[in-house]
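In structure tokens, the next block holds one chain alone, the form predicted on its own.
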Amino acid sequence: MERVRLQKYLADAGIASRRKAEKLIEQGRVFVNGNVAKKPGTSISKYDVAYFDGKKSENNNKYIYIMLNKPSGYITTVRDQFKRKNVLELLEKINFRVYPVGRLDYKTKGLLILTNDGDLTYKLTHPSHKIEKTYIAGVMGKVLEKDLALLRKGVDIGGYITAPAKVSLIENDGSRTLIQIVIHEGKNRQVRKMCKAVGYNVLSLKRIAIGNLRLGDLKEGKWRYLSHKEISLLGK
């Protein structure tokens, strides 16, 4: 009898990403057969019933992935406790409980995979598998080639270096320059604080790939499934 640690069948079940379901799992917010389940190494099988805050969870193996173009002004996390607007309410007739991958921050434009596939989602997000991410940065001033050679190498945002990173100058009118900057890591504000490390202040940051997956021409604040190559190219 096949069975699956619990923080994966709720991944797979659309709850939450594995890293978030082991939090509700520590929460006591997670019922297997009637009884708490507060280990995340609980192990399901397909006889056993569970429950999240008294709500049946099934794994019906029905996946979905959809590409959204964030606009600013969004936040990307499920709960928020000044209710700022959230990416979820861009979605309109999706049956299914989605999660986004990973997080832009509130002014970052952009890129987002949304998903009810944990395994996926924990390829995506988790450092081991280092998926790059690909940004365009607008930052006020112009930037020295010292100083993009600077990002390259790893930079100290706040106690963390920096993996080196690609750097490269798009265009730079003297008052503004655009840069496009690769990371693989997923520090919160990375790009940002990579940015304020060497002296610029970021004026606006648009996300534009996700490993091979690219935005395209997607229009701001739409979605879109993705297509079965599209998926292929995240790995799936």
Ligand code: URA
The other form holds:
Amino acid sequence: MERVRLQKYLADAGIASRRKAEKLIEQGRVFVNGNVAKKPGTSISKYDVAYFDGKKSENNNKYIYIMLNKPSGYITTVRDQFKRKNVLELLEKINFRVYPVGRLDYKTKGLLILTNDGDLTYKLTHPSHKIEKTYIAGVMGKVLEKDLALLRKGVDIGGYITAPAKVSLIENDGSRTLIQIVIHEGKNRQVRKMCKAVGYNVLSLKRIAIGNLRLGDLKEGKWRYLSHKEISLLGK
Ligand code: URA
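Can you give me the structure for the form predicted together with the named molecule, which would complement the form predicted on its own we have just seen?
Next comes the full complex, this chain leading.
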């Protein structure tokens, strides 16, 4: 029967990184089948029951939740006729099949959640739930206040009028303006199309938050498991 090390088990359950899980084990905060497990080398099978701080660990090797800082130049869809690099290639050492929650364009960077939890994917992507997504767009030229106001109100992106958005100017250096755009819809290439609709080309685009979950300082191309707190921020 397959056994895994306890720290990996806890990491896969999204409780902590493997290193942190080792510390939690050493601190005596983890119990397996009712006994404190103080040795990080302890192995565990799917028939064992692990408790962390008195709560049953959710890992029956069931759901995992990951955040990735997607670099430009990767696709998030499963199939691609051009054989471009896929974000899943950045998730080395994960033995689970996870799927990106929603899409980011090939060139868009930033926060991408990956999970095998279909309920959460549905919750975060279904338009009726209106989960806010926060983007930083670098656009060509100086963006006028009147155009920010149009973006806030809603613009026509080709037969579809976007819902009111929260839009703010971050900085402008004459040739380029950084704006923050918060939308709760997920139309294809929506931010790029919104900017285009008011006359600006997007030079760079990065997602920095989904709901209350923020990308923080995770390096580009890197991923990590979400903590329990972060998973609950997403409404789990
Ligand atoms: N809007 C875009 O234009 N692209 C993305 O990847 C996400 C939102």
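Rigid core: the largest C-alpha set superposing within 1.5 Å between the two forms. Since this is a predicted model, take the numbers as computed values, not measurements. Numbering follows the first chain given and starts at 1.
After superposition on the rigid core, the Cα atom of A37 is displaced by 2 Å or more between these two forms. Annotation for E26: C-alpha shift of 2 angstroms or more between these two forms, rigid core superposed. Comparing the forms between these two forms, the C-alpha position of L215 differs by less than 2 angstroms, with the core used for superposition.
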